[in-house]
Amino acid sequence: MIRVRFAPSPTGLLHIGGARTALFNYLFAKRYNGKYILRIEDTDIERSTKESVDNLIRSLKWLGLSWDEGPEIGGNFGPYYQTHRFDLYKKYLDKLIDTGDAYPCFCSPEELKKERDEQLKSGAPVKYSGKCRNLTPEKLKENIEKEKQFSIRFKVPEHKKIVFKDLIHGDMEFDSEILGDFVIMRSNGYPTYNYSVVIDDALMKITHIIRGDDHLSNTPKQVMLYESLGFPLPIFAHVSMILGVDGTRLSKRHGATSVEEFKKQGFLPEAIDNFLALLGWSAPEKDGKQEEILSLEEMSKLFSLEHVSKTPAMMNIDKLHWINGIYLRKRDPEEILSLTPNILDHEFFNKNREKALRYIKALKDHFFTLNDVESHITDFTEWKLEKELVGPLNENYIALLKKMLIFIKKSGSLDLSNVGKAFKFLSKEFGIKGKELYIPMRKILSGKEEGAQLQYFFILLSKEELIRRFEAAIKEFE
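For the sequence just given: structure alone, the form predicted alone:
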């Protein structure tokens, strides 16, 4: 059975790149009836926080990327927090030391820095010199008796070609000579990423490792650890990075970078999922057409690594707005109101749900994010008669405005039905039809070039406000 995992480090909010990695793993598991595992890699004791763990879990749930094994659920291959797995790391560390594939390194941070600086100065490859690689038993005993701090390094085989297949990048080959013996256990007793990830993935029986290609350089180290410990090698697939519109790695200067920030900006989870999937993946064509608007369920039936590009993906926020707008328009006004309940507190609605629902229906086609729901209230509340925008009006149209004003004053209440009948009657009486009737009046009532359809101003604005705007227009154009 296919088993994949998303293994974030809880050192901040869930990054949009991490969310895409989680999504690709989720879709791959669903496509092939596999298992999707969540594992928290919390061994960075200085930066990992409970708040970050909570955010990771909350963000993944919001995106609909529920896991089959992991925190809050459990499973047969736990624990699912690295800080709960130290006994396992110790067990396999002892095995590597016993076989001679790992050794203690007593070099101090100052010694290592000096060594690195000298290599940089001379232009030599920057790697550990192997100073502690072949310590005599006597020297080893002496250092331990002196209680010198030490880390554990993996003994990289000399003149070894490390090869593995990557489902996105193809056949990969690295030379062990460029690596140097690397640390697998820090002097504080905490495992390094390259070591713990191998133990965890092997013991959790992960079959496919789908992650960002910034991990590609780590893979040869991990391959050697798999081989030394006798674990079967998983299949790797390294996904391209997400870049900003300027072609540089996505960062804060490009705007929002976390799922939490996009949520606060009013984006829907289904739109984020859809958008992220298209950052590096494209659905197979159907009837000569490539679909771009796909639900999580639809994507899980189509997803394959063969359609994932090795070319870096570009973060196009305009496209995200477009996708979000499509999903927002699919939502019922009641759903949109439930997601934006604060608009009821606005004085324009004054807790009136029916009015708020009419407003949402009126402007639904103009919403691209949930934040637009509130920002467009000004389409009705902020008004200024723009004579140049409306254009010249002849005496016939001014007479029509006067008749509409009389209708408003005499009507008990206004609704779409009686407003529609009034338009029909006035159109026939004054011989003004279609755009010639509606567009100038909408510009008069809104003060804007675009916005809600004309009839909604009659059912959302108060009679007093309608009268004020009509009287101002008649006075201005007469």
Given for the second form:
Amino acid sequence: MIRVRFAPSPTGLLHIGGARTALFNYLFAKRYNGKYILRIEDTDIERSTKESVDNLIRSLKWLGLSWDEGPEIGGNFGPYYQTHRFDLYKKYLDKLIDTGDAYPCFCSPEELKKERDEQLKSGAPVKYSGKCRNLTPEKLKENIEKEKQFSIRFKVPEHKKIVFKDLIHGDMEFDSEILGDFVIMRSNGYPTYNYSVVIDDALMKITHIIRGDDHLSNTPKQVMLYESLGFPLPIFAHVSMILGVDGTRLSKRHGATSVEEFKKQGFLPEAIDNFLALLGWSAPEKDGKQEEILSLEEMSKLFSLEHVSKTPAMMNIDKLHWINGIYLRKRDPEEILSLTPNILDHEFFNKNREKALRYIKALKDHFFTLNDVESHITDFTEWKLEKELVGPLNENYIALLKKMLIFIKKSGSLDLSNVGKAFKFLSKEFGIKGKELYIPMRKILSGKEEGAQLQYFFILLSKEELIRRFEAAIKEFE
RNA sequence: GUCCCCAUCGUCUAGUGGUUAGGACACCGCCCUUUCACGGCGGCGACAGGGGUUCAACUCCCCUUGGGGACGCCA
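Previous: the form predicted alone; requested now: the form predicted together with the RNA:
So here's everything in the complex, that chain up top.
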């Protein structure tokens, strides 16, 4: 049974890179009928917040990446918050101390920083000197009696080859020599990432660790821990990072970086899932074609880590817009309206649902994000008669306009059907048809060169407004 | 500074020794059409550089360059 996990730290909004990691884990689990677990890594008491946990959960659910075990639903391998697992960390810590694989370190942060700075300056490899590694029993006792604060470090074996399997990068090999003894338990009693992650992944029986490749160089540390503790080694898969358009690590400077921000910008969850999957993964070719528009369901059937690229991927907002537009067009006007309920408050609609739906139908193909739904209202509300845009009109056309005005004034409510009939009638009567008829009129009515079809202006604008626009045009051109 | 990872069109990618180097977004053109958009068709456009290995390298090896990451009592 394949078991994978997404293990974010709740120190902010769910990052788009984190979302992709979660997605890959999810797809991998679904593909092989495994379990996808959510675990909250909240051991950084300074930065972890409840709000972040809530945001993480909300964003993940919104993306449709629901977990099989984790917060809210539990599971057989809980608890799923690291802060609730302290007894476990303690238990294995004792074991490491007993076997001599871990030892207390009394160095102060200041001391360590000084050490590091000197190494950096001299060009030597930066690693802990191992100062406290072989403290005499007397010294140890003395330090403890003085109630000196201490952390626990893992004793890195000398000149040991550390090997592990990585499904994306291939077999990896490191020399333990590059690593200094690292802290596994902080002096405040909280475990560090490299330690807790191992205990949890091992105890939760995680078989594949899919995560960002910023963790690649941490992996040797974790592998040593697995070995010391006698845990079976999982298989790793280090996915490349997502970069901003300038090729540097995605950060606030690049605009939206969190799932929540993308949501605010009017992107649909299925579009984000699809887009994120394509950032690094590609569906296998079928009949020489490579399908790119894929639902979570479809991707769950096709996903494999073999088709995940090693190359870092830059955000391509244009493509996200394109994908979003496709999914938006797949939705019913009713659905789109339910996602943009605020437009009903706009005075143009004045709570008129039916009118809002007509509007959405008229402009659906023009929407790329949900925010476009609102911003396009101005296509109808902002109007200016542009004489140059419309071009010269002959007397015949002006007469037609006058007749149209009468039609508007005389008719009851306007709909696609009676407006269509009116056009047909006028076309015949004045001998003007096709472009000759429609283009000048839509320029008059919309004041713009592009936008919804002409008929929609008749059924969306109020009669007063239609009359106003026609009268202005007649006056102007007569 | 030390170590690690990565390198195909502007961007996302296919490609696993022999291909006219394929697709997608963007861009441009044409078509469809009562405009724009949508849609359809077509075009532009890439193997970072240098050495090897080989009958044959985008593909394998080495170096250079460029980019990213790690080196925390952050994750």
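For clarity, every value in this text was computed on a predicted model and none was experimentally measured. Numbering follows the first chain given and starts at 1. Rigid core (definition): largest C-alpha set, two forms, superposition within 1.5 Å.
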Next on the checklist: One rigid part or two for Asp201 and Ser300, between the two forms? Each C-alpha should go to the superposition that fits it better.
Outcome noted: yes
Checklist outcome for this item: Rounded to the whole degree, the smaller rigid unit turns between the two forms by 9
Item to check | Core superposition result - C-alpha of Gly431, shift between the two forms, Å | outcome: 4.2
